[in-house]
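Given next, in structure tokens, is a single chain: the form predicted alone.
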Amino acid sequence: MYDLIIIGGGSAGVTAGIYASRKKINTLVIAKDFFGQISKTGQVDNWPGDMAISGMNLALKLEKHLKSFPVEIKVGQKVVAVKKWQDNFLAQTEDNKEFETKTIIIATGRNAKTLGIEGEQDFVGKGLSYCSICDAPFFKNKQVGVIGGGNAGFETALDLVKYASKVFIFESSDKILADEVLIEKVKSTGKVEICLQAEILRIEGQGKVEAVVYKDMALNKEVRLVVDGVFVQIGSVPATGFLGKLVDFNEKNEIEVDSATLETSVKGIFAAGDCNNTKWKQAIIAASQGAITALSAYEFLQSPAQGGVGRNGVPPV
């Protein structure tokens, strides 16, 4: 049995693991991988101490840092259910193994939203991608489309122009929604065309992506644009479905947490990072919340109800 199980290997889960290890909590980290959303960012320039670093390199540094501590890790595993078990909890993985613990930190982040249109699922991995960092090099000298005109869409376009000959950005709104600095960078490339009021109808092709079909809402007509690839960037949803109704959620399916401790509606369960209902979704904020949840779990474990000596009797570590 563990004192703490951390679910997730992004900046929140890694930082929680580091802090838990420093507090000498008997901890298990279960993670599908250690990439997280940050690894899908071309360049990170707002992480203190690294003025400019690729998202993938930052993710690798975080993983290395965690593994420098004596914390138990199960990587390549996905938690599919969490349930109450007497006074503790059970985390069940996809291979039907169960791990008992006194406390849990949920740090599962978010998953990319899908379009839900004709052809989307048929072409995943066949020209349709949700990750430009992963797949941009496959489209050298190709013509590609980016669905989504917010910051994520423009950042994706900047990743793609390093390889692609032409990039189209499709935005359903009648105005560009990205930050001005990104708009200027994209326009300066001379390789990007922005299509506003574009409602994506379907993806077409024979065995691989060959075209995007969209409705030009300004002209009220259907347009078929030949492309070799499509990158979907329409936002994300919290990766919290495996929790069922165990904890309380808001209308966005984000885990509701106490603003001070990040404890959920269930005592002993905490949530850090993009899966919870705190306002800002940034890697550095997720990391700070990882630290907060580990310290909160430590304080919870030290309570007399958990066999600890109480808050005032805990020696510093």
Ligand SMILES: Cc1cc2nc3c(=O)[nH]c(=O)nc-3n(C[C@H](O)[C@H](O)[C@H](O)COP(=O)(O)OP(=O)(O)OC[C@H]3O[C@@H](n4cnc5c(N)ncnc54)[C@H](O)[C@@H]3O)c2cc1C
Contents of the next structure:
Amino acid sequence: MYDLIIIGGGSAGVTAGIYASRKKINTLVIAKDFFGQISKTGQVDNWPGDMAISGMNLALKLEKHLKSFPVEIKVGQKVVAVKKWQDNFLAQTEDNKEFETKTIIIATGRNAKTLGIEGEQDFVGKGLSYCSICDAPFFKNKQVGVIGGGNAGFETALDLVKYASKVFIFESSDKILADEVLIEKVKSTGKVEICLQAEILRIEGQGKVEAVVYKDMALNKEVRLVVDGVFVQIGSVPATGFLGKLVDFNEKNEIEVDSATLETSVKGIFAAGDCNNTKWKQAIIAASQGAITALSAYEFLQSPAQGGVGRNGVPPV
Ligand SMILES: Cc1cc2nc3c(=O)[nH]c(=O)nc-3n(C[C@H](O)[C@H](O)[C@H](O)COP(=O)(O)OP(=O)(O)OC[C@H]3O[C@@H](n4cnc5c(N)ncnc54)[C@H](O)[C@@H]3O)c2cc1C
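Show the form predicted together with the ligand, please, because up to now only the form predicted alone has appeared in this conversation.
Everything in the complex follows now, all chains and molecules, and the chain you saw is the first one.
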């Protein structure tokens, strides 16, 4: 039996683990991996203390920092269900093991949104990718399409131009949604063509990606463009499905939390980072929320109802 289980190994989960360990809470961290979304970005310029650091290096530093504390970790494990069990909770992992705990911090972040169109799932890993940092080097001197004209799509195009001979960005609306600074950078490469009002219909190929078929809505005609790869960058969805209806969610399936303590609608369950309903999604915000949830869980555990007596024997108010 644990006092706290933290689910997730991104900025939020790692920071929660560090704070929990410093409070000497009997904690288990369960994480599919320690990479999180930050590892998917080339360079991070807004993590205080590191003026410019690659996303992967930042993720590795976070993992190392957590592991410098004596906290129990199960990595490579996915939590598939959480349920109430008497006065406590049970977290069930993919391998059908159950772990009992008094409190839980959910820090499972977000997953890439999929297009849901013909061909997409057939070509994952065969020319279709959701991560340019991971896969851009496979497209040396190739022609590649990026689906999504927001910041993520433009950052992906910047990763790709280091290798690809030509990059097309497809955006379904009639305007670019990325920040000006990114637009300028992309345009200055001279290698990127932006296709607005392009509704993606399907991905085609024989065993690997060979073409993107889209409808040019301005000209009202179907276009087949030959590409060797496709990168999908149309946003993300919270990784909260494994919770079923245990806690309250907003309309985007983000976990509703109390803004002061980050407690969910269920006492003893807290949610930190990109999986909750906080408006802004950034690594430093996720980290700060990891800290808040660990301190909130500590306070919860100290309450007389949980058998805690508070610091120096005095129950916390
Ligand atoms: C392309 C891109 C670029 C970005 N650039 C920046 C930037 O420059 N600066 C910035 O501040 N932010 C940036 N962000 C946002 C930042 O990455 C996120 O806000 C931050 O990573 C959120 O951290 P998190 O811990 O909440 O979630 P995540 O980073 O998503 O981590 C979630 C963790 O939970 C694990 N997990 C998920 N489900 C389960 C499960 N069922 N069981 C066990 N483990 C699970 C995952 O494996 C992962 O370890 C960027 C995001 C993207 C996608």
